[in-house]
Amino acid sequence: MATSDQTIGVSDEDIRQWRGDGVARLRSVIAPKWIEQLRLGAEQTHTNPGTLSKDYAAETSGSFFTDHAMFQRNDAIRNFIFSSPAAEIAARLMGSRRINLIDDHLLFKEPGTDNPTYWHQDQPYFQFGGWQFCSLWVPLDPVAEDNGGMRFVKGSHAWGKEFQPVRIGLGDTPDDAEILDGPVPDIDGAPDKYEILSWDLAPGDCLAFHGRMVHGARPNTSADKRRRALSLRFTGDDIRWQPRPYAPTDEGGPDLKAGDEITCEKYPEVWTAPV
């Protein structure tokens, strides 16, 4: 469990943006090591995928595949996880004592592939209540607006709303997903409403961002550059056990009640504040 005594390349202005805007561009925080040993992580799960590894492209043009869960069976993955700033990143963002991995999920957009990752919060898949819950998104190529590029809505984590999950790569929802706050509101159909935040990223930079921030993806549709990535949710100290109908990360839920802390097997602590 990574407990070092500093976080590399998290600034005051950083945690100012990523608290008062949802979102912020953490330049050169990941070293070139993690980065090559996430690539070999990701293209060994690409080649022996999960079972909640789906390809949203599968019947249109491209690849769109997606994992979940590699940190309980790939080493180099899993190591990056526990060994790497990733999560005290995180927990200075938050400003919170204790980190969680509740999520660690791959993005693979192959060139000419036309889906977009429609707008969504992260939060809502997931089966928690509280505030302190951040996403890390790392890209293992660069990144631009024409390889699949992400998309924020400035300040959408201050909203107060939980909106209907959706199936990130089809758009559409899910029969048994809640209620909520109803549908994510059609960002594209009113440019003049939403202020939106985006930036090229080259391998080593990340995207942290509210687990309520309203987000999305462009398609990408260059000819021969890829966009390969690995998101990571975490949350902090007051984060809860909040059942939902819907969690399609979950394979078979843990043995948690509504209001419990939520450290186990599923959900380990990967990082501590030292004493």
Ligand SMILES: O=C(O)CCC(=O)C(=O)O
The other form holds:
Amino acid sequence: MATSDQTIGVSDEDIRQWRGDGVARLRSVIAPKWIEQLRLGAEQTHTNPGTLSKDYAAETSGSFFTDHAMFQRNDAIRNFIFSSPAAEIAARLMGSRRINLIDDHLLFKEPGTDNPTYWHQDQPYFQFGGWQFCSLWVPLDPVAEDNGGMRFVKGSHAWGKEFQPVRIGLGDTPDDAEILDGPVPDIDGAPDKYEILSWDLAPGDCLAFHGRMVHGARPNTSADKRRRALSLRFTGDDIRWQPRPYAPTDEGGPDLKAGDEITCEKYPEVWTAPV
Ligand SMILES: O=C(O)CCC(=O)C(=O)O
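Having seen the form predicted alone, please provide the structure of the form predicted in complex with this ligand.
Everything in the complex follows now, all chains and molecules, and the chain you saw is the first one.
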């Protein structure tokens, strides 16, 4: 059957998992040529970081380097965002006719880094109300439990809760972070209560998860296995501007009013359905 299934590798079962569980592991959906380009763009960014970059492990061992908004300054990453199947994958999962990029986030967790990525949801860090919010986590290295594998609380996107943001590599709460529905519950302290989903991944695979999905990642305790990833945050048709006091990537944010459609230079449309 000639459907977009074959071109972008998203099956009906993947859609069911994304909607029901809040996360889908998609296998071999990003071609090797794109991974090569992303590795190039990622290393260029690491060498020449932007104003939003940081290293959560700067005062401990290893390195947990992150940066944002590479699409504004790095050709390889911009090209991936606008021309690879990534945005169409998000569109198909969400059932959206339009996709905006609202964040591109590089995360390098190097060998010997003790920092976990603390449990959080993505949507409370951003000023967007609505349901169609999909993060696509694209690994650039093989990922296993010992080098920083991602973890998800099955079904947590449907709890009807938005939790207080933390600094994801440190676990503390920024002063201006809204309390919302309070801190994320103690997931690791109640292993019988929560079902955790986690997968080993190869470059070319990716994880697609809902913006309200509670997730985190393990430390990188390996001796020599890097764990580089690009996380792309995409939104769909029903998303509108919803101002918040804490929005760490929105320095000098766009000139939008509550309830506005979000397309602008900072949140470009990256895919639209063919008419
Ligand atoms: O790469 C990580 O360690 C965490 C990534 C993450 O939380 C995300 O992409 O939303």
